[in-house]
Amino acid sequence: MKAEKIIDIKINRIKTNEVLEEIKSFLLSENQHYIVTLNPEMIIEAQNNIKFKEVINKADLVIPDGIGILWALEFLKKKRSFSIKNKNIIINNFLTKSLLLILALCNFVYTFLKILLSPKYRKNILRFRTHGIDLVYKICESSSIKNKKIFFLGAGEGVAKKAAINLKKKYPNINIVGAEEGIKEKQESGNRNQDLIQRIDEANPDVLFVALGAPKQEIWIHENLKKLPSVKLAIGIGGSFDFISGKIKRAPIVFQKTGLEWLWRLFLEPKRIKRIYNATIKFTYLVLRYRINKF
């Protein structure tokens, strides 16, 4: 599937109902597959961390989740307004560099403002935006999902498994085999991880929802998706066991049509402010600053 680039890192440009019908051939195939669910965090965090950037960059879809990717991609693609090379004048380096910064901060207000003011455009835009937690129900409700077996690894404790017994309630139909937290940061060992290998190995699931956050669930992932050959599937969901099991109240509809769901979340969680700060602030400031080095 073409793929567009933010900063280096892939993505995929695909609306829920195209992401629903790949992972269906997924799920047919004698190969393993893994999606990324990607936002403005990760994209800052894959510029130190090679290893990152590469797990990403090989994953069979990297899917928008949240405005700031998407906004990004709009961003990104908008052409030039000249070119210096065509040029037939010399115009010094402070002057070229000033006049590229005009310019690119004139297509990112515009951008930004045309999403912020224009329901219908961000409306469009927005099509193309899967949440991982919508992702989860989605899959779960898919009739590509029928007699296929789910894991869920990840999130605090009893968290997986009340996400679980939810989901279960709203789809009688899905079959979970398992559910469980995975191993905490200062319990890692190769030992413990093979007992959790061999757990979800003996449970024989076909897809495997992965909570552990960013870049740990995707980097393991990577690391041990061919330990487990019945998984066709794994996907890199970041928080949602948290919204699934109730344990944290997603925001209201208005705040998740108009991308707003950072928003609710600082409200909920002021200790959150250092991760909004990224995948606001900083991440804007990258984004800007390679599209003016692209000039």
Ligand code: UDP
Given for the second form:
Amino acid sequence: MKAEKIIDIKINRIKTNEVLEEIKSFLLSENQHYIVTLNPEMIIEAQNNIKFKEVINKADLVIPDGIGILWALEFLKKKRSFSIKNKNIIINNFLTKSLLLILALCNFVYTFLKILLSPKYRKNILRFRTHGIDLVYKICESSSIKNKKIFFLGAGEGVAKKAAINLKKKYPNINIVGAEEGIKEKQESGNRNQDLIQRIDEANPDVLFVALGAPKQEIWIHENLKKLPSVKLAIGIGGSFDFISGKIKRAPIVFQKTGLEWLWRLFLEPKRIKRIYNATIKFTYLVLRYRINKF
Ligand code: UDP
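Could you present the same protein in the form predicted together with uridine-5'-diphosphate, rather than the form predicted on its own shown above?
Okay, now the whole complex, with that chain kicking things off.
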């Protein structure tokens, strides 16, 4: 599978139907696989978390979950239009940073408006986006899941179970063999993880959806997949169970279609402001700095 890179992080720019084709072959194979649904916050986290970076880069598929990733791919693939290398410009650190920040903000506003105002650009860019939650729905309705067993792990108390009930109503043919809430920090090294592994193993699932938030879910998958030999495919799906269970309301379709679900989430959960700042401004700045450093 052909991969591109954003700041040394692997990414497969493929459409949802191609992701489903890959999943079909994963489920037919004898080997174990995991998929990462990548968002800008994860790229920021991976800059200081080497282990997380390795786990992402070792994944069988890393798919763009969000418009920020697709924007960065577009931005980084553009041809160099100017070079500042070898020029005798001495810019102090503060000035460079301020300049980059202004450029990042301008670029962010420009892209934001372009996405908002140009349906053609938006459609073109969003062809390759697959949200974790949409992937869960698509897998449940795909024929490759027929006769396969699914296990849900993650989210708060009762949330995975409620998500399982809702999905079963929507897709009566799916076979959900277990649903367990997420692991809290204190339990990670304790017995709960071992007990959990044992219970998942006994349920013998082919597919494991893991909703522990990034980077925890990806690292958990990487560390525990081998202990669960029946699992042919594990996917980190972030807050998907919260939405599927109805605990959190998903953004109206207009926000989804315009790639602005994060803005809706900010309305619902203002405390996410730091995360949104990271996913927008900080990420844009990081990508811009990376591109300028490459000149
Ligand atoms: N979560 C968990 N255990 C943890 C941390 C998070 O089960 O130690 C769950 C949390 O309840 C939520 C999901 O992981 O359901 C992550 O949600 P978040 O909003 O961070 O995901 P996003 O969709 O933004 O990636």
